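Just the one chain here, the form predicted on its own, laid out as structure tokens.
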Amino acid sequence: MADTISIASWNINSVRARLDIVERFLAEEGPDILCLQETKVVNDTFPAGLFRQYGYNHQMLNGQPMHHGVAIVSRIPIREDDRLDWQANGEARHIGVRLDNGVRLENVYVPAGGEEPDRTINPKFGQKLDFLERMIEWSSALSDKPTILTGDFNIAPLECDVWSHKALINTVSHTPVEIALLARLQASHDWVDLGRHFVPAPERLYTWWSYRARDWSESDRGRRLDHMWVSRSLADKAVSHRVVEPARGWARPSDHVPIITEFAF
């Protein structure tokens, strides 16, 4: 019988500020591996003890003070800690590991890109585009390495990945230039987008709702910014994929919710 491994990804928007909902998620869902983005904590003060209480004894951390930060915590062995500087400025936005079955797991936090979709007046947008170009270069060299790429990509690629394509077409995260770059990234390794593999377009599928909404659920102005992609060779190993949407309504939530994929290797 194949071994089943569940892998979750969650932009937690400060892991120490949201320990209560992290603990609730671990207790209710208990994935084998959890990839976190925007941990906003240096490695020495990461709440490692809480995760160990739930059996996550294997931890790979790439943090920095107050901003960004990524981590992979796991109940099963993870090896070969790798950190790539796709931002080219030292920001902690990637960490990758190898599972004992040989599969690589890459956890990424793509820059949000600021407010204006114009790199001449908004350097953050240019940094985002350059980040994706570096990811494309990396992805193109993967060859036949079986890889899972997950995290907060900060791009909603399809028209049905946002609450209103017409309203958001010039909004950072859904602009044509970002969508085109993400398509190039996907093509560079023939990645399979598991979100839309299991929930085909145009079905509703969101992972993020702004804090600005008075009632996020009622207005439902969501975007699909969080993704789980796999090498083509791993696509048939994915058993299920789901979004833990109720987490957006938990006390003091992140604006992102977890996604979970179950694999049968």
Given for the second form:
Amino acid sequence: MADTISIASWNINSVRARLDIVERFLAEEGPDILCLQETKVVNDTFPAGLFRQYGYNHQMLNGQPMHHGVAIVSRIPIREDDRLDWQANGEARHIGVRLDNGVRLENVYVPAGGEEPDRTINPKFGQKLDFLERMIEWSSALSDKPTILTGDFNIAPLECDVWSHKALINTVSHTPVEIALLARLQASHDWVDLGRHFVPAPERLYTWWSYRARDWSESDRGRRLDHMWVSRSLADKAVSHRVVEPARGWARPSDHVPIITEFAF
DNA sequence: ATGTCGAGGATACCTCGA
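Switch from the form predicted on its own, shown above, to the form predicted together with the DNA and output its structure.
Every chain and every other molecule in the complex is listed next, the one we just looked at coming first.
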């Protein structure tokens, strides 16, 4: 008998500022496992009780003061957490666990990269590129370990992953150099991009809309920054993949919405 | 592109990062 497990990923942009919409998401969608990015909270003040109320008794946290921070909360056992610091700069951008069936789940928050797509004048952009290079090294060494890689990659690779390819070609998140690096990362483990596995190009598929739009829904200037990738051997275990777009319209939203994949292992 | 969030310092707004 197949074991069905749903796994969600959500850049929450401060988990403490989003208690109401987190609760709504848990009540309405109730994934078995939720990967969070940008928790913006140290581990001691993570709102563990709220998640426990909804049965998420397994919690693996990698927080830091003020910025970044990732977490995996789960209703089913998760073990062997590890926290990779790819750039050895102390930033909390990764947490990985192993499920009881042996599958690894890796939750990552790739650096945003600042405004200017030029590492000589914008060190943050260089940091983003270097981070991806380290991820490629890590990914290349995974060999045949069945792995799920999810999170906020901060890159929208395809033309149909942004509202306007022309307008954003020089905007960080959609520049050719970032897209080339993401393609190398994907090739390094033959990762299957479940977003496009279930919603093939050129169909519109976004997971992020800027706070700066007057009406995010009407202008619909979205980008697909959040991803769920799996090892080739896991691709046929994924039975559905959804973007919970209405969450962008909830009160006090994150600028990202959750993605949810259901697996039949 | 425009111009909106959240965190946290030392406030009754500012800077930074996104």
